[in-house]
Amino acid sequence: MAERPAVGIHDLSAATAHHVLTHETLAASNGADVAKYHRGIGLRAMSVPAPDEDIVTMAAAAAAPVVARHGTDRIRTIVFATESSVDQAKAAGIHVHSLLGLPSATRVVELKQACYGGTAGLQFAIGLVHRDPSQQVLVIASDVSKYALGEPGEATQGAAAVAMLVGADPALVRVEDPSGMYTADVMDFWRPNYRTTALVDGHESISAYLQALEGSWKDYTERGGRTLDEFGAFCYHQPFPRMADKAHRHLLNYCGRDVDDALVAGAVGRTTAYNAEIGNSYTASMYLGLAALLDTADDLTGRTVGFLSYGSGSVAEFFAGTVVPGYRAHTRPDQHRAAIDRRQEIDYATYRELHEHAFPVDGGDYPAPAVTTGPYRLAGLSGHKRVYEPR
């Protein structure tokens, strides 16, 4: 039997929302000590969508540079992972497929399992490429994190999308077997269909996350995975950046290792740069961590990265990926920094207005104000249909 080709992440591109609320502004409005945000949870600002953008416009903005670089001939599947879907039936990826002008001979599907969905999409894609190495899969993770005003989770809100092109002989990261898996039925975070904001039990969520880390690592090692010392860095799901620090300390403790601040910082420090300025982006969060690592770390060629993907409810997966020689020629640090830096800062009153904004549900015609300047926008609602347009 012929050896299976290496499969993994061939390209990666990220986008975020138009507005930004700093945590200084948030703290000044609610009387909190800003250190609670900066040092306590590791956040400095959060992206806030404008009325004419959502998970679809961010996803299209993230995916467009990938399609421009590689073309569409080999893309046979789009997997869209989200937990802030715009429709209960139609996949958001179909709107992206239309905006980007992809061929009709394409399958499009949407996946959901809290923040784990992006990794489900990646593993789905890897399986498809192993079956037919001539094909590529566009995996998109896009989310808007939203909690009720005044709730503890409010400070962790954010919005972003990451698009990954998955294929054989990848130019960025070769994803390895095995994976370690873990599932448990817990109610640490959820959003019923009748709510626009999520519900979260913060203490339960951290506990469930760490239990899932233990379980997925145990399964990974029992299936012949790498030892702890073989990893050069770790990308953890980041509901807030300090969680990456907590998670790695917990893994070191679980493995009977001494916990050293410098060791933890070396393992996860580079992965938090983008999340600290964008906030929680749910399915995109861990992959924003990967983008930051690839964009800002010293040469990672041949280094192995550990990935811990966690989705409340809960499902977790631990897997490894090795950074490919020549990867730096394919990263997008300038694009990613520009996406963060071009955001328009808003005051707290504007943030509250945007937080409470929602289209009426009577099926009428409701155009969205033209606020954003990006390549794609949500034009409005008409006859219960969301209308998108390219610029």
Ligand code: CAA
Given for the second form:
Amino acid sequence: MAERPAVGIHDLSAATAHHVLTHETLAASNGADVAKYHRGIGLRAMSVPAPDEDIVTMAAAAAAPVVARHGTDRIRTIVFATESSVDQAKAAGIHVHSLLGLPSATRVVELKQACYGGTAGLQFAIGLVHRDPSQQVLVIASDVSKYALGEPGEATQGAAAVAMLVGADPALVRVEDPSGMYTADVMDFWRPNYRTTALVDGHESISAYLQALEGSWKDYTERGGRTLDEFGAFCYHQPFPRMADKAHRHLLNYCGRDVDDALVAGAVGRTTAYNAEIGNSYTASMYLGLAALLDTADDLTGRTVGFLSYGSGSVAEFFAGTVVPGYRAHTRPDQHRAAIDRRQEIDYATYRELHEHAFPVDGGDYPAPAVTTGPYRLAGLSGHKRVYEPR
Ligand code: CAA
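Alongside the form predicted on its own that was just displayed, please also present the structure of the form predicted together with the ligand.
Below, the chain from earlier opens the complete complex, with every other chain and molecule after it.
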């Protein structure tokens, strides 16, 4: 049998929303000690979408630089992972396909399993590329994380999209076999169709996450995966950055290792920079962790990164990826820093208005106010349809 090509992440581009609310502002308005946010959960600010932004506009903003760099000739599939879907039938990726002018000979589909969906997209894409290494798959993870005002989860909201081009001979990260899998039927976090905000049992969800980490690591090692010492860094799903710390401590304990702060910081410290300023971006969060790692860590050439993707409900997958020589020439640190820095800071009253904002659901025509300075916007609703446009 012919040797299989290396397949993985060839390009990775992130985008976020127009507004930002700092945790200082949130703490000043709800009376919390800001240290709880800064140190306790590791968050400094959260992205908040403008009324003319959503998962589609962020996804198109993330994917446009990928298409500009690599063209569309080899992209035959778009996988759009989200848990903040804008339609029950139509895949959000079709709007992105249209905004970016991709060829009609493209397969487009939307995937859902809470925050795990982006990893399902990545793994399905790898399978497609193995079937035909001349093809590339655009995997997009885009989410707006929203909890009810005053709930403990409120401080962990956020919004972002990550677009990844998956192909053979990748320029950034080769994704390896095996994967460790874990599924358990738990109700730690969910969002019924009739709600715009998620329901969560916060502390139960942390236990469920750690249980899933154990289960997927166990399956990974039983399938002949690498040993703990072979990893140079760990990218964990980050509902809030301190969760990466908790997860890595848990894994070290589970493996019978001594746990010390420097060891944990060395393993996860470089993965939290973007999530700390953006908040939870659900499906995109682990890949924002990867973006931060690739953009900010010392040379990672040849280093192996462990990935733990967790989606409440719950599904988890542990897998490894190795950073490719020359990857630095393909990262996007300036673009990512600019996306974070250009956000407009809002006060608490504006945040509350945006949090409550919802279009009427009567099928009428409702233009969205022109606010975002991003490249794409939601122009409004017309006859039950969402209308998107380049800005
Ligand atoms: N100074 C410093 N630290 C402080 C502090 C202070 N003044 N006050 C509290 N802290 C620390 C606490 O000790 C705690 O740290 P440890 O866990 O290390 O002990 C941390 O800050 C949080 O404090 P609490 O547990 O008291 O906070 P909380 O009750 O408000 O809940 C939360 C925190 C459960 C994360 C809540 O924000 C929440 O429900 N978030 C949404 C759910 C979530 O993110 N779950 C994660 C796993 S599920 C998942 O990963 C999927 C997903 O994306 C949702």
